[in-house]
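Here you get one chain, nothing else, as structure tokens; it is the form predicted alone.
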Amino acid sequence: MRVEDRELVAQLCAARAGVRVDVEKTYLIESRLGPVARREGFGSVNDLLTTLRARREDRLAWGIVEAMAHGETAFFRDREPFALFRDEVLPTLAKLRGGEPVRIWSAACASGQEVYSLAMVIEDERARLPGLKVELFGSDLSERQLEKAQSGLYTQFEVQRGLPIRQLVRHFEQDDEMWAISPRIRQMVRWRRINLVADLSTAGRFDVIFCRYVLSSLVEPMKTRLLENLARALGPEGFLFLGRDETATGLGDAFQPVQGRTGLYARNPAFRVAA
């Protein structure tokens, strides 16, 4: 590829949802261009970018940032955040909402992994937490990636990177060769496709919003503003997740992290949150 053209992607990418490209690292651009290239019926991965500065056509545009957008994602990842989601966020809010819903957003969910880990949480509780009522919203920015979360379809490689076998046996059924989640955990998500540093006014108010590993894939201009969008997103007593060695300190007021909890993080009461 030529550097005019990684420039290209990197300036696109950074422009439309403030993910940042390393435009020396060629095979990973090309390696995640090459399907949008065959997808759209051209030869190479040039042939997609020379169209696209010829056209600027949107829809081309925007399945180039989708597929550089896409994160790795595993059922119960890292494990610890869940945890503390079962044994301490979720038992707070469900008592602190006295019957309301608690209304829970994995706000970058790729595929399904994540939000679907949350949804196997929540429906194993319920006998802990009688009465308990819960909204469940998974969003990404690429459709491609929900459409995959909606079937909830995974291959044998996906469900054996993290999920434990006693949710595997009690929450999905084989499928040929693939493993589908039950029809009860599916239906408890709601789908929406989302791009995180644009405006979220619409989004909704959450209790709980996981954004992991989504602050340290973006452009530094673009990490503030996420976490702005999030806090006005996100209800006064609520928590944000964010991933393992990801932080927003210093990166603007709109958020103080939760002492002797690594990476959850409660709005700041200082951050003025627009009407």
The other form holds:
Amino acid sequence: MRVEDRELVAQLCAARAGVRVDVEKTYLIESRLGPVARREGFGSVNDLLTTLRARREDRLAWGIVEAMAHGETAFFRDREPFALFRDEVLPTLAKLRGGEPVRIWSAACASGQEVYSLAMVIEDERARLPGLKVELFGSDLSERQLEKAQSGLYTQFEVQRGLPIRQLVRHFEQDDEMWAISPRIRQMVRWRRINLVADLSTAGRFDVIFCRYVLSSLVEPMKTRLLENLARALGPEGFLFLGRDETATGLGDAFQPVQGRTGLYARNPAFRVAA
Amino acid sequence: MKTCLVVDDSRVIRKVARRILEDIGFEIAEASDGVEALAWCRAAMPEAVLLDWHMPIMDGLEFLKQLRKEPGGDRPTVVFCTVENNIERIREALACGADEYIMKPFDGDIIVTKFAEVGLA
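Same protein, the form predicted together with the partner chain this time rather than the form predicted alone?
Next comes the full complex, and the chain you just saw is listed first.
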């Protein structure tokens, strides 16, 4: 793969979704774009990129960006954020909202493991939080990922990545070789394609946003933009969960860390949301 | 050091599991069926048991039932590791006192996260 081609891919990803692509990682780029080339009927990744240079077809461009933006995911990834959500964030917000629904958004939900993990926690906590109302949203940049998420079907391998066995038997059904999340859980979630660095003014208002391992995947100039976008979509008493090694510190003034709670952020009251 | 008893009739599986569990700090004991495993437990109760289901002489589920009746047999954390993936059988294993459950094929990551799930890693 020529360096110009790798640079083209990196530019495309940065411009459209803020996604950082290391042009040195030839193997990664080729292995991600191989399936896109095949799907679109090209003989090779080179042919795909030649066509893209000739005519910037949106569908091709987005196919490439989505393939490069694809990250790993797992049920209950890192475990602690979900315990924090269950033990502190959810009960606090349930009380605060009274009879109104708590609105929760899994931003960049990929194939759905994160948002379904939250749905399982909520379902398991209902007895302890009588009258709890919740609206749960999953969004991703990739339509293909969203389709998989909505299907609620996972391989045996995927359901063993972070999912405790008791939650598997409680919330899943066997479907041939696959495991299907129960309709009760699946129907809790609404889905939408959202590009997190684009205009989010129509995304809605949320009490909790899970946006884990997106910040660290972005090019520098887009990081502040992402956080400001999320701040606009978060209610004044809301919480933002970032990934384990991600921090909002030094990236604008939209958020401040919640002391003693790794990865948890609250809106900075001094941050003024631009109209 | 904590001990994990690896119970599987396949020598290859025992070897693979040993390598993964030694990496997270376990001392490993091995048994190739339930009777042998029970003898181990009576001599020295381990902290954890990684347990196959289908084995000759005494299978994993029968071993688990017996183990939980032994003095101190409620202590070990028992993680099934088996090709048995029928949801009703999994429920049965949990009802008989299994703490976690791994469906083969597995990899190191699955074992480590499942052990972490039950507070062992």
